[in-house]
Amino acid sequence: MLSYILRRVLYAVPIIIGVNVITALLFFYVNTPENMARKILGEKNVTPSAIENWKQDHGYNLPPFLNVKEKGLSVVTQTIFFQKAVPLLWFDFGRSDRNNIDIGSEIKTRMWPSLAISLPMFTAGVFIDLFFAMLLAYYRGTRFDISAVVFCVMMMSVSTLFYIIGGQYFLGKLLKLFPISGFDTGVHSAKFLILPVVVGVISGAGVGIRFYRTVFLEEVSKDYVRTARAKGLSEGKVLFKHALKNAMIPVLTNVVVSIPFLFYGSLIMETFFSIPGLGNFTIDAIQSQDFAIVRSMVYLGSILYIIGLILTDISYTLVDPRVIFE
């Protein structure tokens, strides 16, 4: 197991470097430092000297990848790529282009509000989706199952914005059960988190229930389930004891790969509910053209995705003894 994990981590290294290089190409060639300066300083009445001063102050005055004016290692080190992109490999995110804040400190601070909303939303969503999916699998082919599937498709067809705005209007404005938006620290944050968690669970229920229902229906049609029924086991015991256990690999694939992204937050949810998390941080950076923050969040997202894939593979051994890592 340890050797397998080590191999997977080593396989991830070239992927991470590739993401870093491609991101640098997009930011330093497609979107040149001159364009960055114009967008941050303002498109109108920006003088060439102001652009050069901004580039000098933020370290964008160097060549992108190779500095032919230098000698030795300085040919590589005295470049924008080495100064801005390479430090991301050891999680040195640097400072933002617009207001010079420390990006690493902001990520550490904003990670907790993102977890405060995404963790309960994720946990409640998984249990609710699994419960209703198993219920539909138990009553498969009945009017209840068909009606529920149609309702799930209807829920999937509605934009997340509808649930957010509808939840804010009915539960926040009309019924005044929860604050429409905002955030607080400590126990006082609970009243601000209930509404986005409820909206998040409801908006994702259609997709989750349909996916897990398909997984369970595939299991109940297999030979071992028919054998269990032939031995006289009840339908509930067959479904909840045997089928559930054997359906855990696709369930874990969907669940575990999502866990690292709990730190990343929800871009839309945090923006509409004014949650000061990483999702809101990313949206603000895109709107303000702060490319240093956007680069950092793209890199962080790739790291989290790779961690999710490794955790998924490891979790397979917990539910399926047939999975052997050599």
Contents of the next structure:
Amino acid sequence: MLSYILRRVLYAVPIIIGVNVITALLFFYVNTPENMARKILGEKNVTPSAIENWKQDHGYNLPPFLNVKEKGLSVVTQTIFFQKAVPLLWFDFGRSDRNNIDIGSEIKTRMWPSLAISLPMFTAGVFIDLFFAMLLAYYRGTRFDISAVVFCVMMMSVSTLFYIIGGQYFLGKLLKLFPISGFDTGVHSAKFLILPVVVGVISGAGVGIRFYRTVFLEEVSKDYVRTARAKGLSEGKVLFKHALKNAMIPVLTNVVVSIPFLFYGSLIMETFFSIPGLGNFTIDAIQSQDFAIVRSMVYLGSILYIIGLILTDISYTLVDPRVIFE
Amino acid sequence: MPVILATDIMVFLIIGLVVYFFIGARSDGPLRAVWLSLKKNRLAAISFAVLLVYAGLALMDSIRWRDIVVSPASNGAVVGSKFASYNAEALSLLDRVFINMRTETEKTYSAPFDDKLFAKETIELPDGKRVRDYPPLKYKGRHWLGTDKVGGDVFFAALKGARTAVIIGTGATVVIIPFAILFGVIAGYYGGVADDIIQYLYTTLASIPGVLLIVAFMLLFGTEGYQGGLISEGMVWAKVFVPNDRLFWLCLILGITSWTDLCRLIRAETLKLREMEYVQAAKAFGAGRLKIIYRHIVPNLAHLVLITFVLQFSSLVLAEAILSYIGIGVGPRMGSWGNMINTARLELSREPVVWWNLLAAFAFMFGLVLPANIFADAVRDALDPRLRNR
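Show the form predicted together with the partner chain, please, the one above being the form predicted on its own.
Zooming out: every chain and molecule, the one shown earlier first.
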């Protein structure tokens, strides 16, 4: 087991390096430091010396990948790639291009508000989706099931933006149940979090319920379920005791992979509800064209995704005794 | 003088592909199951018809030409190309058909079917008295869904959004289909090092969160290029073709982020097909590798491509709205429902509420995505027997 985990982690290393190279290519090669300086200093009336100065100050005055002027190991180390992208491997994010803030410490403080909104949203979402999916699987083929599936498809066809805007308008502005947006720390944050959580759960329900229902139905049509029924077990027992356990395996893939990503929050939710999390941070960076932050966030997101995949594989071995990796 | 954007070519290509698939589905091919299920499933058939209407709108909005502006030097006569210069605005067929809606603009907001403006103004009555009241509209009862902030017709704006949505929904997949097939087949058929490299490539790409990759790409490529509105001479190649089209870049990057799933599917299917008896037989007869791939493997991947194509459509259309909201979607002058939602968001906090912009975007989007979802389900059920019992 331990050797399997180790191997799985080692397997992720080339992928992490690959992600690093791709982002570096995009940000240092396709988009030259020249361009960045121009965008940050303002498009017009920039003197070449101002650009040089900016590059000097922010460490962009090196060649992107290979420095032919240097000798020995410095050919590789005295480059933008080595100075800027390689430290990401040990989570040294450096400083932002525009305000010169420390990106690493910003990430550390901002991930908690992100988690505060995405964790309840995610857990409530999964449980509610699973509950309704089981209900539909229990009543499969009936008029209730069919109309509910139709309703799910309709819910899937509405953009998240409408759920957010609608939620803010009806629940926040008209009924005045919750504040429309904002954030606070500790216990006081609760009143700000309810609305985004409700909106998030509703907007994901269509896809979620339909997906889990399919998973349950696939399980219900298997042989062991027929055997359980033939044994004379009640439909409820068959469904909730036998089928549910086995259906958990595909459900796990869907759930575990997103857990690390919860730290990241959601770009859209956080901007609409003014939550000072990582999603909001990213959007701000996009709008002010701060490439150092965007690059760090792309990298961070990839790492979280890869961690999610590893966790998924490990959780398989825990829930399904048949899965044995040598 | 016609003007062809990079995305216009995509629209023509897509319409061509759809017609090709349609003919393929009617005749006796592997896609016949789709045709048969459409015949049986009335809801899916209706959905398909609705999709065709949207496709028609997109096509109409993709055929555009610039009018000749008569220069004063020619004394009003249009002779040859010597004196002829062209209007900077390339109006599409859709603009020309609905020319009334385009030109009949009001001063500012007005509610659907209303006969007066939304904001009070000082009006001078015929007897010289001045009162503050809602001024009457110039074009009463013509604006079915009201007008927006600058008095433009909302219904027309929503119609213009159809092209963007259809292009994003289909273009992103179409752009990457050749690459997905190429890499998937190479990885699946040849195996070995090629397989390892290609798998590594798509696993790495898939690890970068889609939205962030799109953001990075659009920040770098999308800032220049045609974003709707007037056409400057510098953008046009050979007086006809506009290659640098922001919408095209958006399709490309959306395609790159969704490429990995299709490639993985194709690789797995090729692995399976490679061992089929008919491929073995072809090999035994001495057919070359390329011929086997071309004649026996690629045609049998068509159903995967079609399933991916229709399944991704709705999520791509929804993604467009979100990207436009973040500010990395299509340009602000390009008609799009994402842009409409973005402006409508602030209008909801006005007092009294301006709701019709949002409603129009909602209705048009829902009217496209719902049939797309229903049709996609029908196609998948028809082509993927494993899921048919749902």
